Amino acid sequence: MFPKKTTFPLSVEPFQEDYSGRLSWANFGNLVLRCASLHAEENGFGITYMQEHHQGWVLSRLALEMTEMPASLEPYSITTWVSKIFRQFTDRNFSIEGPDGKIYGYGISTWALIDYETRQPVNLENLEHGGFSACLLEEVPPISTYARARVKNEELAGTHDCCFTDLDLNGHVNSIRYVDMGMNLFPLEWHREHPLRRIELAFGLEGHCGDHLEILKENLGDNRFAVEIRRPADNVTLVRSILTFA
């Protein structure tokens, strides 16, 4: 019987928190990829089918949205489930709660199953055995999907140079150092005034360690603000996100 939702109890640890004593947006973003790939694991097409069928799950879009973060020392928990297939496409979700029901938010997220020796794309609805379609449960969060991000005004905001601590497991830039990219466009007294409440982004192209990124910001207005991180070299952008704060 797959266990089509599942809830990662999970507190704040010391040195995951950031500079207000809450957990930090790059921790909170890697714990849920994490129990995502743990609930992928529990139902057959995780890390180990993955790599027998040399294919891997490649995250295409991602939006989480909070009221708050989590206080230091603080229980909560994770809650993933997977709502819909369409062809190449899954849309995975999530609940983030405290111990007494309080609701943290909620998080969307759709990926891609690569097969590494063509490069492209699986059809999820060929799998064998019916792939992980027991599995679903067709429930949404009750939060805005994503909205289109792009920026139109060209003005160079920051710039990064990928390196080794920015690698994950596949040699790419993290997917959540996106955010810290786009995060530290503003000053600390912005962030003092204005908390982080939700992220959006749309990933193109992988960055590699040694890439040179030329990071663009607009202000949409309402405290929300577009931005992209783009590579010269080829002149490709590699992510798209919206940034909304309090």
Given for the second form:
Protein chains: 2
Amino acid sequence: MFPKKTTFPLSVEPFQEDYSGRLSWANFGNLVLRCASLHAEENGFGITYMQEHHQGWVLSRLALEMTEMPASLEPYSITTWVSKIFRQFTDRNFSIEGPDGKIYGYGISTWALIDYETRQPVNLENLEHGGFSACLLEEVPPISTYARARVKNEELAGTHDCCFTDLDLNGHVNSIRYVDMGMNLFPLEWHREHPLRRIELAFGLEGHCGDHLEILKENLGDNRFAVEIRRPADNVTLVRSILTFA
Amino acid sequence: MFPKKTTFPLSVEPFQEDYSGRLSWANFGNLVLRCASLHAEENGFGITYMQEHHQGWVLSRLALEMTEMPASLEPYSITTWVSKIFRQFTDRNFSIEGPDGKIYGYGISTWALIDYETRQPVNLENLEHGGFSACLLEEVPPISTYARARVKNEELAGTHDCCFTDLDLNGHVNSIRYVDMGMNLFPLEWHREHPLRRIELAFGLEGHCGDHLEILKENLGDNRFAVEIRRPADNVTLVRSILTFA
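I have the form predicted on its own already, so could you send the form predicted in complex with another copy of the chain?
What follows is the entire complex, opening with the chain shown before.
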């Protein structure tokens, strides 16, 4: 009835690469979210449903792990499916493959559906007509789940002033921009030797245009770094993340 | 023999929009460059030719003028063709259309082909076998050509520290990032009332990771602003631009 898994064929197009000649994490992250959005729409829980019901999907957690990024002009695909509904949350997964069955990587994500009138998350187990439970596929990618990491080091690693071009459709700082903020704590020489292999993000409050953000970093060892992004104006954490480099 | 004009069908995909729900200028600008790159490749003067000859196309000037941007999920197309070769330069044009023949806008651009060994531009009139003169189409878009504007006002409007995620494949700051830098001089309230309608950019030296840039702005009247981006370390101008808002 529903397409449980959908595979979106893509290729690395000119101007989607980073300095290494491979798909940039910013473009990749937004393409992952694009495929999530298109799959939700196909299953009746995308933009059309959200507009009718005055609700919106909010990304709560995201982890993406890549053995490597596809290079310029290379074809690849992003496959996505939903594996679980638990009260206010649902888990969506991703696999990223080459045309010959080569696995580039995997992703996991957790989402909540927010009611715009009450500003509260909807209980996804009680949606009318069973909601999207018919499209669940109990299969999870073979990558480790979200870790917990707090930055104890209070030394400022960077700052970011949120600006117009950071904003998404909802007027919030685009989720993947926080990956850029973390990556930009490291110089070009680091990225040359240590390509980013895994990101994980836990989202708190949303950032807005004009927000001044403070970025804190902690070396967890083995080329893993916890990065926390805070808004000092109201003393809140917007994002807790872990970046793992090769 | 050569495809003089090529039309690339596109649509505004989820996560390509800006705050207004329309295609963002950053995504649009890079898609325009993508289509230029694909058309050059089709005509034998793209990435394959450049790699064989140790040469590279460098964008010298760009103007894009849009009556409006296509909205979320809307189909549109970018058509591109080359109209002129004059010594070291060539002019490439763009038209952006909706499926019903609606015109969203036009673009003009000027490029040079740099020889990586001599660091000098190649004379495009003397390429072997006539070069790409067979694909020229003497037709120019109905928009005004590049204007000249200098910023006389020396007051700093902003700064930007070039970072890893600004870089393109060549290790230079991506051309369209300079549009973001100009747009981000204006608050959200300005963009809400005055969508950006036209950009024009004249490129000087390239920016690199770690460069500290100074951004100067001058109000030319009628919602036109000259924006100049300088690198104080060696006192050079990277980009002179004019942004025209509605």
